[in-house]
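Just the one chain here, the form predicted on its own, laid out as structure tokens.
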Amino acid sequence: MEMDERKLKILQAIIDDYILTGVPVGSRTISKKADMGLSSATIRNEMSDLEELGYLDQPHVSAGRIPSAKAYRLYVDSLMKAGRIRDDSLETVSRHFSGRVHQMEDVIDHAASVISALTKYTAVVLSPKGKQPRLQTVQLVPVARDAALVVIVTDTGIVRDSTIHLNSEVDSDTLYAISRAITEAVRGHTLAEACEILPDMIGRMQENEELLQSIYGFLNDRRSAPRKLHVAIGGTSNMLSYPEYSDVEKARSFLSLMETRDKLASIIDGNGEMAFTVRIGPETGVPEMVDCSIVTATYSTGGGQQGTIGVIGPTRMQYSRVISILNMMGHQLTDLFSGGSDKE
């Protein structure tokens, strides 16, 4: 037995159908379809083909089917239609990441909870890692008369700040000229690199050997931090309104498996360059999830790093929605970290 048109048209058909019902199809709702020209009798006999084939469940004896995750896959790689983004979810990313870039934290933050928003699932987003990030400017901010801002900025869009105390007065045009004269010695170095190259400058710029010192410390405290992956996570508690998880066990388990970052991290976590993963049921390789569909891509920086955005929902989750999101978040990301986005 083999699939034909009529049955990938029949298996479209009850997808379509249960990702927006999440209720058992039967013959007779495929049959009203506008579109599909065929009696109940052989929608049944076709359902009945494509239940032997793996494609169909039936979950009570009386019920109608309901797609397996041989059905979702099949239907991800060959029959899904191209989603479309409203205007109004355009808007509400670039209203979102339209500001000044603060700390990466806060825009991973923001990124997972935008698309929660915007998928109605849960979404994990990972910051970026690989190649160390590059210096582009460090700047010098005065904030009080024994005080200063040191703010660095990387070729990632990652900003670190810190105020550092000066035992005497600095004015503001001295502060502005060690900037500069910081900023042209190390961009383009990675902060290890800074850190061996500012001792020269300190002792080539003696009457103010306090305040580089601070700098100093500064950056190295900077590159010697653990370098510890972020994890953000936005709408959790989305998976609950499904039927898939109004079961206790189930839910507490789902639960469990989100406050576990480190192992939540290594399931998300993708590979390729904007490429999309797709993980359907007992694809994921998590007990936890075996109800669960896992969809993935990637956003890169312009230091050469890259970071994973991910949703996971319930397998009838409307994947072309979720791929265009992402494909959405992804370019935002991407453009944003790399100096697309307007940065000050």
Given for the second form:
Number of protein chains: 2
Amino acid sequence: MEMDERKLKILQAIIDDYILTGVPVGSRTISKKADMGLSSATIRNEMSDLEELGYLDQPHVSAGRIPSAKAYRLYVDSLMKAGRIRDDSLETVSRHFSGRVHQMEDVIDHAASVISALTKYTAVVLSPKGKQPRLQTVQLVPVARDAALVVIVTDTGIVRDSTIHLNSEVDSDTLYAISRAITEAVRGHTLAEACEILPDMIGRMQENEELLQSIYGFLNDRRSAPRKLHVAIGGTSNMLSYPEYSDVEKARSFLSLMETRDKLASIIDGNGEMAFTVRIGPETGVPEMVDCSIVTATYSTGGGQQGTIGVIGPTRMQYSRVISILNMMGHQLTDLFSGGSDKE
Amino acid sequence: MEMDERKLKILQAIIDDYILTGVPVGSRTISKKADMGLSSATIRNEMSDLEELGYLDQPHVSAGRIPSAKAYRLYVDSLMKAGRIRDDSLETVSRHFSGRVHQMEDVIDHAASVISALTKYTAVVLSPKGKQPRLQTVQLVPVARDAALVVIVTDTGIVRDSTIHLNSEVDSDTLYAISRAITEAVRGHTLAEACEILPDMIGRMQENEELLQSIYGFLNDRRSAPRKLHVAIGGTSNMLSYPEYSDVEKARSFLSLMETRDKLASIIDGNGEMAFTVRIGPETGVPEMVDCSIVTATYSTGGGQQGTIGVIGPTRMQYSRVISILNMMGHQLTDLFSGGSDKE
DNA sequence: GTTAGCACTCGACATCGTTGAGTGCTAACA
DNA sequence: TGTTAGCACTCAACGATGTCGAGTGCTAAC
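Could you switch over to the form predicted together with the DNA, since the one displayed so far is the form predicted on its own?
Every component of the complex follows; first up is the chain already shown.
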């Protein structure tokens, strides 16, 4: 048996309807809706074929059909009509981000809540990561008599800071001098390279060896423990609005997965370079998510790093809508991070 | 009618049982359990009295009784037996925090998940806040040709940073000189005071007026927009394990409240100075939380700031257990923030 | 003051028939 | 040969009905 034009059209009508209602769709519904002038009996025959081909499932014999993961795949790959976002919501988003709050974490948190509000699904946003950042400035700022803050500025615009303990008292000017020396030595290098370079330098310098050693130790630590991805989640409660999650136990296991940010990040974070990913049901590879789909997109920063934005929803997700929203938001974030002047 | 010793004992038994099971407790249950050798009929009479006194509610005529908010109040205030935490879980916690991760945000996130894991309820941890921090150092770090990072170190150990745009190119040494001058001028003052002082200083200095103006603008911004509290939440999914939330709609509204961090923070953040707060049901003042209770405790940092940790659970919460866990965790965090050497 | 006994209430649960949406099959039709 | 009308069949959802048991309140006896 072969897939033909008419079967495709019927399948599409079924998926569209099911995405909208979440209720198994029967032959009569399609016969009435799809404007091709076929009786329900004919539709029935076609649906039977579609089921045999693996595109439809039947919860029980006298219920309508629901699309299978295979059907969604087909839908996403070729059947789907491009979604249009309503202009006003787009505008709302722009306005939201035109404010002056530009701490990266805030932007990411914000993005997650905007996406979840627009889609009514659960949104996840990961902070950018990517190529090894190159050091631009290393500076010590006095914090207390025996402590200094190490500020590291990299070309990706990302700033890391942490205090280190000083064994002896060092005055502000000395700290600055040392900062300059280190900056001079490591500018343009990656953190890893800097860790190669520093020991030499420490050898050459006579004074303040102890201090230099602790800076070295600090950098070395940072190298092996890369900054944790910031994971923003929004709209987890949205999922409970869908009948798919009227079973509390199911909802609980979903939510508890949402709480383990590390795991969630690794699920969302497509290692691929794809602009868009759509994973449907079992394709997610996560047992807890067999009846979820995940759509992800990426955004990039001026520094050449990439972040991920994703939406998690039931398999009967409004794919086209979600994709256009993610698309739009990806552009927004890219603009914001690479365009804006006062970013972090 | 008066409350007497025996009524108290019976009430306590009822509350204990209800907290454990969540099922309305009947007279026979108490008659069997409470070792005072009374028949169910007698208990029944007493329960009837307790209901009249407002300590018990009856869902319907032929069901057992459940404690009212008033009963929990009494329980918490005087009936409750101090809870004991199992030694091993206490040890686990200590070990957890003895690691080297000492970014404040991480510690707070971590604390929330530990508390929720121990209590099986929802935990909320707010970052410390309190007295106006006093400036210690202001330093400009070059980031790009036309941008600098402003690092502000205060006596509370909290560091704020953000980039500002420079209209003209300024070299590193000049930035440092300006930093020293500003630091000199504002050290020991609050942010608000600094904003009074700076204009004078700007007037006196001839050069770099533009740059100084943007720093002033930056400080002024910060003053009016205080750093957002960091709000860590853990174990929201725990709530779904309790039959109280088997109603999905109820669960949804709870979770959606948990997602609005600002609101949540203002609920948790007891303006009072109390070490412990227990708010039961309606006492929370939040309509969505009429059948929740909130227990909060505080921790403090070396800098004299205070943070809040809280647990949200059903009104039939294991109060004593929660209180001892919060107590323990409060001490842990206080130690960590005021004792540790390499805190942020 | 306490208790045993008893009638009563009411949610929880299972059973059962009805309804209606939906299917598959067959025979007739274009 | 593809399409359609008709019909028997299936099955979840729903409401009515009955039973069970936990629990109460009351009364009378101890």
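Rigid core: the largest C-alpha set superposing within 1.5 Å between the two forms. No experiment lies behind these values; they were computed from the predicted model shown. Residue numbers count along the first chain shown, from 1.
Participant: If I superpose the two forms on their rigid core, does the C-alpha of Tyr216 end up displaced by 2 Å or more between these two forms?
Facilitator: Yes: Tyr216 shifts by at least 2 Å between these two forms.
Participant: So, does Glu193 move by 2 Å or more at the CA between these two forms, with the core held fixed?
Facilitator: Yes, shifts by 2 Å or more.
Participant: Once the core is aligned, please say if the CA of Val114 is shifted by at least 2 angstroms between these two forms.
Facilitator: No, Val114 moves less than 2 Å.
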